[in-house]
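Given next, in structure tokens, is a single chain: the form predicted on its own.
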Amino acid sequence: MSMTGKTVIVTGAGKPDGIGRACADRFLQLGANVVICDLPDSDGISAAIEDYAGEQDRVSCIGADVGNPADAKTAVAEAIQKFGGIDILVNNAGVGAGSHDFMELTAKDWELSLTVNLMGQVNFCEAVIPEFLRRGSGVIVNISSLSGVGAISSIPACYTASKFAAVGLTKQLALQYAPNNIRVNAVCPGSVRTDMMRGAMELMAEQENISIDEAEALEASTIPMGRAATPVEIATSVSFLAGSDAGYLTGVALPVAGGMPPGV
């Protein structure tokens, strides 16, 4: 599968071991131009600028807060100016915040979860869809979660609600823009070896009064394939949905979870 000549925006792609960075690298391997977005003045965007210093002809690193509509519009405009257009948007930026106990969640937990996990995707979709309409085609892949298709024990309600919302957004946009040759799908990862998973394992270890290694083993025991995914494995699914081989798929929420059930 070649994506030579295509331009892809990936949000939340600054951290070297994250899903977003794995997506950026995957699209680069396939020949695409890649726009990496992460928080301005963050370690993530600084790391990306350094890591891709020799790829400036095919990679652009842009500081953008996905929760800020103006930042989304600016990032899209800069991408169009540099590469002449945009073909694919990967809405990857996300956060995990708050307690597993609903009554312990704060207004800040809810605000952060919804601002980043839902409105961040809304903002970039609003910024890029006019370009897709102008070009007559486009693809959006939203990163949701296995928690976006079923409630899972020990996951904060604000996270689950925001990821369900991301799936709902995906399906509604897919329905509306299918006649315009714009496909919109979601990838719903289960456990993935990222910083967010490490934080979740620390929380589980604290809640269960066990070691982090024991928490990871407990998590693995719930996965039929017996292990968490790597970010690269998620990126491969993203690139599939973004590519021509998935040209008749839209409105799909694809679990990529090693057989792990989505809960209730």
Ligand SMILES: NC(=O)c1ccc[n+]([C@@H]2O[C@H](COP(=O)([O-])OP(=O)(O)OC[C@H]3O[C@@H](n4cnc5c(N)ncnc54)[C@H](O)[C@@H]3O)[C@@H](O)[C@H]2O)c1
Second form
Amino acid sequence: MSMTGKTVIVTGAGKPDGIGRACADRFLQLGANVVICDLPDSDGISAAIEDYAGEQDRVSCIGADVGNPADAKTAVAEAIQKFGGIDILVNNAGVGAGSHDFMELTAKDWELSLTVNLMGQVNFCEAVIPEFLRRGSGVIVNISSLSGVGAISSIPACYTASKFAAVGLTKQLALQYAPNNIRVNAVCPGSVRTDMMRGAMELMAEQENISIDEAEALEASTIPMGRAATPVEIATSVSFLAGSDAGYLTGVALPVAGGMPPGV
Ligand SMILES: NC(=O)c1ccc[n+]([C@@H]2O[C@H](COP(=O)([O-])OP(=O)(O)OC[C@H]3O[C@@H](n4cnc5c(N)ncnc54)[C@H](O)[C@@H]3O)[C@@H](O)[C@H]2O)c1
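Alright, leaving the form predicted on its own aside, put up the form predicted in complex with this ligand.
What follows is the entire complex, opening with the chain shown before.
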């Protein structure tokens, strides 16, 4: 599958070990131009600027807070100005905040989760859809979670609610824009070896009074394939959904979870 000549925006793609970065690299490998977005003035965007300094003909790194609609518009304008348009949006930026105990969640936990995990995707969809309509085609891949299709007991309610909302957004946009040749799908990862998973393992170790290694072993024991995914294994599912091989797929929330069941 070649994506030469296509332009992709990936949000939250600065961090070298994250899923977003793996997606950016996958699209680059397939020949696409990529606009990498991450929080302004963050370690992530600084790392990306440094790592892609030699590839400025195909990569643009933009400081963009997904919670800010103006930043989403800036990222789309950059894609149009530098690469002549935008073909694919990957809404990857996400945060995990708060306790698994509902009554311990703060207003800040709820606000952060919904602002980044839901409104971040809404803001970027609002920014790209007019351009997709003008061009007569487009693809959106929203990164939700296995927690977006079923509740898992160790996960904060604000995260689960925001990831269910991302799946709802995906399905509604898929329906509305199918006649416009715009496909919208979600990828729902289970456990993936990134900083976010390390944070979750630290939390689990503290809650269960066990070591981080023991927490990781406990987590792996819940996955039929016996291990967490690599970020690249998520990125290849994202590029599949974004590509022409998935040309008749829309409104799908695809679990990429090594057989892990989604909970209730
Ligand atoms: N790691 C997992 O096990 C796992 C499982 C299911 C779903 N996910 C989802 O996959 C996506 C990527 O997760 P990850 O594990 O790579 O996490 P990560 O924490 O390693 O990376 C998240 C990235 O999003 C960026 N980000 C956070 N807030 C932002 C904002 N307001 N604006 C722009 N960028 C912002 C961060 O700077 C970072 O680069 C997230 O949506 C996450 O919820 C991860």
